[in-house]
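Quick heads-up: it's one chain on its own, the form predicted on its own, in structure tokens.
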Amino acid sequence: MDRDQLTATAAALVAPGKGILAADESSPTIAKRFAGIQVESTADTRRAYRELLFTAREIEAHISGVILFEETLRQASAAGRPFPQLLADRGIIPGIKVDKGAKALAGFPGEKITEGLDGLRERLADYAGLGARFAKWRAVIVIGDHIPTPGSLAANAHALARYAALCQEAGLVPIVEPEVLMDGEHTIERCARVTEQTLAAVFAELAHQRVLLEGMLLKPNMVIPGLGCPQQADPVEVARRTVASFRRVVPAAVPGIVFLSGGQSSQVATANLNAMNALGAHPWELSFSYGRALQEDTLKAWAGQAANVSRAQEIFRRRAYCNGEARYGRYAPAMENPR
């Protein structure tokens, strides 16, 4: 393990004013997104769309890294430049999603476990050889009647920690993603309790597995009410409760927290991040690692048409800019539609 290299890469991923683009949708997931714009999902259309994102002008000012799907890591631009090289040449760090997805956890109805540890050491070596410098593994935590259980939290925390240790052994910064889902009718108070329980379990396992905290990043949910909860929360409340929960359980040695959007709209995800950073100084950088919240409007504008690429890229650049401003707590809705 090169501790200095891991620490430097983790710090670069949460550099001031920057965050991470999650472009790691699996083939089934991106097929659903493309179906929404009536575009067939093929290797060529997936490559064309991702090239649109990676070549948009000035995004390196706001995007520090990109999480790639394995197919994309092995693809190249129309001009023949491998995507990892294209990104690195722009000062954007290439990363890779390495988990194999969440499956039903045997013996725990309604709960899930993420698979993919088998053969991971060998895959990480391959990905590093292709240019990846960080990785991501997502665990899924469901809030419901009598769940999550201690057993499911322990199982997911252990898997996250083993993944993280293997990443650091291979020289890749692990992004540890325990996502407490928005689905359900739970209150913001319940989300806070479950989030704290989840993170406490995760950091206990990270310590057991000797993971270097300075050489990793945390990618969690924000503390928000369930989608079906009658009482929703404004950005100020989300920010206050999220930061309070994280101060209780996330060690200050972790260089950055890169929030997932978790189904929030583009503007809501940006406003919530902005409100957190507007609270003042924190022990860690508070950044973003958004997928749909960065891409949704861009995908609709593109609609699979080459003639729409320039306009779609400008929409993506503006979305990245707004989130970059939220890193400083100075985002305003007026920035969405500049004159």
The other form holds:
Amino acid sequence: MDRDQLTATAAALVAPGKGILAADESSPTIAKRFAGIQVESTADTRRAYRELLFTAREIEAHISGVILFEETLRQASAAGRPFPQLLADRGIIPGIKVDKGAKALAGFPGEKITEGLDGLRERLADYAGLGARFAKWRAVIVIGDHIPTPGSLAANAHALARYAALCQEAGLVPIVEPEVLMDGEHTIERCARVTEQTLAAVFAELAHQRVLLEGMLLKPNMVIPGLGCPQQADPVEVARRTVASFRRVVPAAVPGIVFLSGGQSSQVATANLNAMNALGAHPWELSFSYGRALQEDTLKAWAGQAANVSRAQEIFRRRAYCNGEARYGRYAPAMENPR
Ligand code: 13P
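Shown: the form predicted on its own; wanted: the form predicted in complex with 1,3-dihydroxyacetonephosphate:
Below is the whole assembly, all chains and molecules, this chain first.
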């Protein structure tokens, strides 16, 4: 394991003012997003949309890395530049989603396990050869009546740790993503408890599997109430509770926490991250690795039309800028609308 290289890549991904774009929607997921704007999902529409994102001007000031789906890792711009190379030339680190999705966990109704460990060593070598320098694996934790169970938390934590160890062996920084879903009517207190239990299980397994904490990033949910909970929380409460929970269970050796947006609106995701960074110095960098919250408005503005590309790119650049400011705790809603 090349510890120096892993540590340097992890640090670069959470450089000041920067965060990660998650553009690694699987083919079924991007088809769903495209259906929302009445665009057919084909290899070429997917390629055109990803090119729009990757070629937006000045995004390298706010975007440190991009997580790609395997298809995109192997695609090229209209001018023929392979996407990983196009990104690297801009100073943006290419990454790759390597899990094979969350499936039903046998014997645990309502709970999930992420698949994809078999053959992962060989796939990682292939991805590294194509230019990927970091990876992502998402575990899904569902809150409901009597779930999550200790059995499902242990299984998901184990898979995340096995994945992380294989990534580090291959020289790729693992992004370890245990996502506690925001679906449900649970309170913010329940989310805090489940998030802490989940992260405690994950870090115990990472230690068992000898994962170098300095050479990884954590991609968690924020501590927020369920979507259906009548008592919602403002950014200051989300920030206080999230940071309090993480201080209990995330070792200070982890260089950065890069949040997922998980279904929060773009502006709420930015405001919540901003509130956390405004709370002051933390043991880790607090950053973003947003999918929907970075892309929603851009996708709508594009609507599959070449004529809309430059306006959609400006919207994406503005979103990246606002999140970059939230990294310093100095985002204000007025920044949403350029004068
Ligand atoms: P969202 O920000 O849309 O939750 O996506 C982030 C991600 O990569 C989920 O795995």
